[in-house]
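One chain comes next, on its own, written as structure tokens: the form predicted on its own.
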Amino acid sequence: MNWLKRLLISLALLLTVVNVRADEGMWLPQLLARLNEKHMKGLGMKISAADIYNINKGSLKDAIVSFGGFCTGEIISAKGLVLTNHHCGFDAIQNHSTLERNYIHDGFWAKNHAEEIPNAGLFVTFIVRIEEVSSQVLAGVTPAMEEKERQSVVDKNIAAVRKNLKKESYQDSHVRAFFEGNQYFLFVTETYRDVRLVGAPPSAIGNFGKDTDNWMWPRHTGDFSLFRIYAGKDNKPAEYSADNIPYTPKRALSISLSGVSENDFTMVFGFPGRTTQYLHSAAVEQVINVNDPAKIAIREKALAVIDAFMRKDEQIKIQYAAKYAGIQNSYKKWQGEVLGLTGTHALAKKKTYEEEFLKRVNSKPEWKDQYGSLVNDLQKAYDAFRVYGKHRDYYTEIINRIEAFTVAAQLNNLISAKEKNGEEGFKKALPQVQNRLEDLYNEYNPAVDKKLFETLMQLFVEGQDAEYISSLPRQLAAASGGFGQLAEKMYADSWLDDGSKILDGLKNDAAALLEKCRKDPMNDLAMALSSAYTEKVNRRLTELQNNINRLQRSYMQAQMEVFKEKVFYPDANSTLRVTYGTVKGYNPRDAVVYDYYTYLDGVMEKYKPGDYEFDVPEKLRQLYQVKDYGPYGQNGKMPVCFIARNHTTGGNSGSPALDAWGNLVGLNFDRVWEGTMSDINYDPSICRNIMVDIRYVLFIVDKYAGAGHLISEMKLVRPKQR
């Protein structure tokens, strides 16, 4: 029996095990009937796996979309109404906001279809079906292959699988690797590109608590926004047209007014981005002590710069709101990740696990021969990787924060396109570069970027070993009298911070502009930094990463073969997954116990008039004063958020939280701070996902916004008595 057959048999055996650990896991929906249904029903689920995933008739999967490729959304009406998070729709909300028409501050509600706003570039993707294609993709692959050669064979096989696939002309497909490339699945998809903004609460509701409350519990945020999918008259995907009509879905979610109670079954359906549950202990140690601390320090500096400008200038606040939120989100997440990994003794648990792995491996000669050195080899590989990983994080975090460097990179891409592919390549690349730079300059302020340059370039030089970086920034700073003076000189001499000149140049005489770019001092510095990084860090980093990938793939295969009693779920990779658990509070530290629900009372307790984070709109205060909650309140109170043991991560933002009957009860938007390490080490004692109660969403839409016409589209149910 060759290695591939043995691997596929091991994977098949894996999928027959049903003693699933409670709460943990991101499961492929087409495997639920075989792998999870019994356990899900044991936790209280009332529907079947076929109700969740079915390719022969409408099922819950047909109401779930990948929203823009970065979040999840769900269909909540027969007219293609999509619910997702406020922070997922924020870029669209921001793009339509001005000082005179500030949808970030005031919110937005379309009164009819004609007022719904198109969003260029925004799309939603449905999953039509999922098929395993491991044997086809791995055909011709051998264990002796180098990574580059292996990937070449895999890529050719994937191309053949997609080429031979039977699908509709308006459908697409992609193949994703699972279990570190030991298994592959094909996804057939349908993408709709006419997605219009329908409604969004003001940020004082949709982002209540902002930075202070981000990743925290208790939470009181109405983190939602509404969009609508439009289709051609045949209900098929179509580019934007005024003649398009609201999409009629195969399935729309029913919405429960019953709420949830402690220990109730909940299920989250969505597109989680990336997890790394099966890492070697050396990788976890570097996350705790090297990578996360470096990124936290850099983002702390960047946030301080941007915040100082945003607090003084409303226009800058609008321009930089989305960027600031994105920077801050990961910054705080990494802090919680380090706290959680340390507090749950994740490193010690990994080492204990590896000791047991080696004990079992050494007990069988065939395992010892094949896997005996894996743990030690991975340790050596990560030891070599350590210093390069640190310098990678410094480079990517700092260079990506300074937008003048981003402009230089885009213009250099245009230069490269012309040099490699002549005038034809240049003409093809020019519109893409123009669009990207237009988007960048719309949310750009030269003064902010100059201060970021001053602050971060100093950190770039002082925080790294000189042998791994270009000497040019240090030399320029010394010649200028410091980084502050260097920033003044660079931005005075450079064209790259002047959006009108750059965009006009690209439009009227791109060739002349690119010649100026070649000689621009900011471009010279960007090129020097990039060249040094490529030569001194990235080339070696790529070699080391390829070796780690090879070893990790073998380690993954070995774990599944050695730990027969353990059920392995694949790491998240932005594909459709189901996670499930129960509603539960938690005890994060000594003498602290958190309940599982929050109410509008808590919003008012946090209220600070005029505060950037905790102001509350007057109308919401009035509704609270008279307790006008309509049918959405419970026992005289208005539920806002709740938590449960659902294993979620980035990409699950906007995912529906479903009850035992498959009805919508909440909208996933965050995790608790102590449990953000769930990407690496899920621990059911403190890992909780945070959801806005769907009744709070309905209350805001109906009673606050007066958008009852949207409520009338939805199917409201009461599956259980209160």
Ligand code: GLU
Second form
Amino acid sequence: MNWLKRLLISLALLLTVVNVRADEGMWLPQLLARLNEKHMKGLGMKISAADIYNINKGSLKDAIVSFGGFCTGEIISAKGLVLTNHHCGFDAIQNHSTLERNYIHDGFWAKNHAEEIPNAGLFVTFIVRIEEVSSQVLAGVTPAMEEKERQSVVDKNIAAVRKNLKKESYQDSHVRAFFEGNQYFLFVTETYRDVRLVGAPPSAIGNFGKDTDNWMWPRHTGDFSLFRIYAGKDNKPAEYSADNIPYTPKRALSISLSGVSENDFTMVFGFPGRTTQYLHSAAVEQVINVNDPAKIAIREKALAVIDAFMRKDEQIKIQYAAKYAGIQNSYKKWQGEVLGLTGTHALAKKKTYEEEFLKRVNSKPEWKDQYGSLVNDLQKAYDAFRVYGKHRDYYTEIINRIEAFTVAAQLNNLISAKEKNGEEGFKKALPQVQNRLEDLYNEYNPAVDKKLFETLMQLFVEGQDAEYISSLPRQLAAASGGFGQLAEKMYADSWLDDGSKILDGLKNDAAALLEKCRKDPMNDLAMALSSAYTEKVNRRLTELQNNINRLQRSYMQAQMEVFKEKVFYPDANSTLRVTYGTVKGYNPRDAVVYDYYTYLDGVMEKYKPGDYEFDVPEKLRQLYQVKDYGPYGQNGKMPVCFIARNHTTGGNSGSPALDAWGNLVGLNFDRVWEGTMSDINYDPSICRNIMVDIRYVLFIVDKYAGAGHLISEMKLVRPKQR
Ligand code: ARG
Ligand code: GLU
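Switching from the form predicted on its own: structure of the form predicted in complex with the ligand?
Every component of the complex follows; first up is the chain already shown.
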């Protein structure tokens, strides 16, 4: 590259880096009026910020729930009907499925309230109000404090804030850190714990295209499922009871039959999980070169093992479906992330930004004093972290994949509860462990786990530096003649892979079982791996991480001070956010241009009879043939999915996509592969979120499933005639 080209690139980078980038950001709903309303209206929004978030009267936020703590859902009827993704409701769908009554394969539709199925453990949470509590939480915190000390002051202050809070007895509260702990907000919440499954399409619709299409555009998945919130007779939260009644919401979303066109305003309202937008370039470099590659390599091996079993055995296919999808999901996302970060020159952008930061800092003596060494200090801190980060990823990825180790960890929890708190502590911990293990064994096959053990323990030994791991697995493998033989021996000698023995033992004579577990060879290995990890990796890693946290916090504060012209939004932290942007296709690489809409025609183009991923149910093919789309089609076609420039992330699954008037037009469920790096470095040229068109959802409910009674609960509108 010649110098002129380089100069031009860095000038262009600087412009995109320092400007407030259109469509980027996950904004706090209570701050929209101040920070975003003007911009949103400029992009075409017809309602006001107060229509979105208002604590004095009903607003759109009253129709949004955190679904089970991991996804988003929205209320779409006056009888508490909740819409979310198929993959968000999947655990529930899977739990009620058997070989004979396979709701994954066939779908499920309750014909009336009595047929709606309760789901133990599933809950939805409303946000009642949000308040800033930074000054209370940070009272007594000084810059010189060690992280541990700071955290204990913060924790004490948070406890006091929550204790003094005025709220109803059925409400809850939590406080979360924003901007790396520079600000704190309090959330008052209401949680409903009786949430019943109402409907789900067959996987061939709800997860059409499976892993091949996951994270991809063009997309043709009807990724939705329906639930209903039940409340006590007073409409307040209540534990499950047959006497509970459908919840009457403060607000239900109106549903638009008009769809959206290119450049139309959309916003997505939900609970994005975690992003890291303000990292130092050294951290981004490690994501690209160390962490993502390590995790990808491990998951690739694990997926190959599980896939081979699932393709041969229907029972294993049901048991491992959710687990497999979860492992595959991040595996594929990280690959897109590395490509996207590389392709959009994220590192160069970060470095240019750091140079500009330093230039500004050095221009003011008091900034120079306080922030002058930050960029350099962060570089050094991340350099020291590098090797520990890699070994952490190996340890967590591999240990969590081999479920015999999870069983050992659970039983050890019981043992230490007993050692610490005696018989009483033991009794208290027992039911939790029993529940966890029952769930685990329901979705467990010892042959699969044994093969995972063989494959991953070998990688554990060969992929890591000997000085950071226990020497036991290498010794055991050598003694048995290889990892295959070691796996055979371990799973023959150990008890931990035998669900009925373990569960019966816990029920009948837990003390005897725990004694056995203490001497179990699998448990010995788990203990050796874990104590080596604590000693050789985790202790130092925690120190380094604390130092990084402190530096990143100061860097965050400095950026907000130094780049005054920029409007900052906090990283996602599973709190309620609004993101907005326009409907738009994209151009992922030379000569390739993607349209922003897909249609049922595309489902049929992908159709492969009998295929694991691309089969299409007969009924859907018939409806396509006669074009029986009812009021949901458009110009003789059935819209399926669309994309827009909304800045979303994991946790935004199931979030409503709303039009300029706040009507429901789509259901967010994914991002495009080239743009998954938006978690670290949003780029408007290729970052797009993927939504199912709400008309496809209605079409499936009404025409495919014949569940018109659900449609009649909803409020359908046509804000724009075409
Ligand atoms: N990629 C989407 C998300 O992150 C969808 C995942 C579910 N689908 C799948 N085929 N694994 O959750
Ligand atoms: N499917 C993701 C989820 O579960 C949303 C896609 C994304 O990460 O943007 O939340």
